[in-house]
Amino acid sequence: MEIQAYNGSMGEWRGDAVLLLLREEDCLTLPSLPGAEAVRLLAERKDFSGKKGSSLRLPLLEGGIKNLYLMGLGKAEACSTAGVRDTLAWGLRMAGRQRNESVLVPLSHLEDAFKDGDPSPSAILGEAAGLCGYVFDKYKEKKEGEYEPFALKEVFVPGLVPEKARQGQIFAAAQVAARALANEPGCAISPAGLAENAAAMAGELGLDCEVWDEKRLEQEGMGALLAVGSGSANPPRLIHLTYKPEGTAKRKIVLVGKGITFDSGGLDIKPSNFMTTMKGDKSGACAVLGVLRGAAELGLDTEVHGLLAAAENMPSGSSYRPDDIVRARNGKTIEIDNTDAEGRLVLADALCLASELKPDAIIDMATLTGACAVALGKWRAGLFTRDNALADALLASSLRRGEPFWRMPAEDEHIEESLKSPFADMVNSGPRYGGAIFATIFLSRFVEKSIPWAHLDIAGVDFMDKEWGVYSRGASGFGVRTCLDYLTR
């Protein structure tokens, strides 16, 4: 899709359709815009009133424009930032599925909506028109005479400002490429064959790419990896990509995605209402790749690792088993539990080796407990760290970028105590309560502990079982943007 400035006078517009975003205060006030009388009307009619939520397409029969769309924002106090990313990729995809290939944008009625200008309108409107058109559809049958389902091609801003679309345009790109990615069913995407995406991946945008098989996992000391890897088929995979800048880094970030292609829960199966969107337990690995295609494409003064702990939990004859021992790449040993805790088994040796490249700080991105769901829906994500700046960072970057991070508890005594094993350094699974909090003081075994270190656990905000905003139904990238937008502070 492409966003191009718009500097004639809105009555000499002629594209196919206007998207008019209106807050409550604005409909009887608009004298400037296109449409601006029959919002008036509407208004006092009160058959439109901007309330949050709401929408009306007006049919236009006469002159060149098809449609217009209304876009209620809420009140003006209310009206938000992620508010208005949201409604516009609602209108534009609401335009672009009604077979209009032109909008027009006004947003200069907003402004005080960007209340520091950052992200400005036009990095917004970039990662909404980016995000808004897309759907997971490749395995479906086209049928021949059949509409395309999104139309839209064009779009038209008054007083746009081209570099900051196309930082929004690349955010989105990001965001889009890992949802693509996760969105892949098991069949089609195993450890080996993320491996393949993340090679032609960084092939594509001059990445240094590291991919270790079973063989070298062995010889490296990644048995925690590799027993989660164990009872499939198909055998796990560390992946390391590397992005540089030119010129010396100002700094060097490691992100850690955990990237189980499928998880049936190993021995300890899962019933089967909670095996379906388990494809989805690789969104981790897969936010991490596209944050490294984004970091890429902006040019980033960083230098950012990217470590993909990829495995599929299966159930076999040669799966690990609870009660097994396993050793990880820094030597401690855990005692297994239960065998469908395995994320933080693959993420415990790939934190191990994201100490050992020494960088300024280390995030890892994980679908890891359902308790982290439980606690905070499906709407929001939950952040674990005991570093308050790099806390405060994320969740201005989270704020920013309309992906809601709650900061959660990143230790308790208590918890700490259920870790201990008779047999082993600590056990893999603990009590019901407090367990996503368990998994994190879990994971800091395996991190060194001068780095400042974030966990952020994405389960329940992985995969989207409708649209809402700029999420389509399905995968949804979450945690792409919040991330990419620190890498640029």
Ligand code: BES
Given for the second form:
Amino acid sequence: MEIQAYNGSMGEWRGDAVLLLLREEDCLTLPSLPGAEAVRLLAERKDFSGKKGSSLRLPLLEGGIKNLYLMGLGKAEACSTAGVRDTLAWGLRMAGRQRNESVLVPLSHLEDAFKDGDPSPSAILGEAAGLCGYVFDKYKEKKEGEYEPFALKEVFVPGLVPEKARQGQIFAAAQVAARALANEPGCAISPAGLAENAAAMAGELGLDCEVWDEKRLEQEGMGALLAVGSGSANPPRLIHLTYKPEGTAKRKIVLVGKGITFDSGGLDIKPSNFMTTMKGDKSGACAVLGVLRGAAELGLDTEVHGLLAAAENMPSGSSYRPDDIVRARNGKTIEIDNTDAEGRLVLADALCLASELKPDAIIDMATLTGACAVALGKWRAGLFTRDNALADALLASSLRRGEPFWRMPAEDEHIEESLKSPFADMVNSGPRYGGAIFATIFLSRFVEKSIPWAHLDIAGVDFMDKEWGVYSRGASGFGVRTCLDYLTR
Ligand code: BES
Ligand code: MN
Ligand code: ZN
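Hand over the structure of the form predicted in complex with the ligand; the form predicted alone is what we had up.
Below: every chain and molecule of the assembly, starting with the one above.
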């Protein structure tokens, strides 16, 4: 989709649709925009008053414009940039599905909704435009009459800052790439398939990509990742992507992603209603791939590494078992209490490797615990870190990009106790209560203490049951824009 500045007068614009986002206060005081007169009349008649979530389409406007879309943002005091982004995506999606090829989006009347430090209106528009059209429908028959192809091709914006819009579009494309990969079912993407995808992306963008197969993993002492992958016909992989800026890098960040291409639970098999959507257990790895794509396309001045720990967790005669004791890359032994607590195992080895790269910070992304989803719901993800500066930076990025994270405890002496094993250095799973904190403390044993580290638990938020705002049904790519924002700052 092309986004361009519109420099002509509002009344002279000739295209398919106009999309107007309105706060309640705007409806009676709208400056001279196309449709302003209609908006005032509708507001007086109380037919449209800008309520949050309300929308109205007025077809056949004067001057040959086919559709005017009015979208409510709610009360001005409660209107956030996240609300603007979601509403833009919703309106553009609607316009695109209703056969509009070009749409004019005035934004200047919303300027005071943007605070210092927010992404600019142009950047938000770039994100919304890039995210609104994606649906996972490649395996579905496109039946005539039922299927409306997404028609939107051009978005015109008065006062657009093209450079900012382009940045927003890169953020969106990074997230769409993560969604598209995470949506692929387990039969389509194995750990080796994930590696192929990473290698293809690396080729396209000029990144380094190194893939370790099961033989190499053995030599490298990655016993935890190997154990998790041992039950599957599709062997595990460790994928290492590197983005290096042109000049000398300002800093070095390592991103680590959980890449379980399907999580059946292994021998501690999941009940069937918990097993569906577990193709999404590779979402962390897919998000890391997305962030690397974005980093390269933005040409960031930070060196960024992506480590994807890829395995399929399956029950079979060759599976790892409860009671097994496995050795991670840093030499620590782990007694397996539950084969369904596999994510922390694959991450353990990857976090050891991440620490060896001596970065300025490590961030891991993982659909790690049901407990995190129980605590925070399906729309807010967990941020676990002992580093206050890193927490503040990530929460600021999260707010800027409208991906809510909530800081959770990363230390607890009582939970620490429950990691003890009589036979090994630790167990991989403990009591139900505080399960997400247990997992974090477990991971911390594999991170070099002096390196600032944050763990993002995206279980629950990785998969949307319905279309809303910038999200389509299925994989969300949650966390991609937050991490990318963090890297740009
Ligand atoms: N992949 C799951 C966590 C998950 C749950 C992700 C729901 C997305 C939505 C993880 O591997 C898992 O099975 N965790 C267990 C850990 C337990 C056995 C200690 C869980 O959360 O139940
Ligand atoms: Mn599991
Ligand atoms: Zn899992």
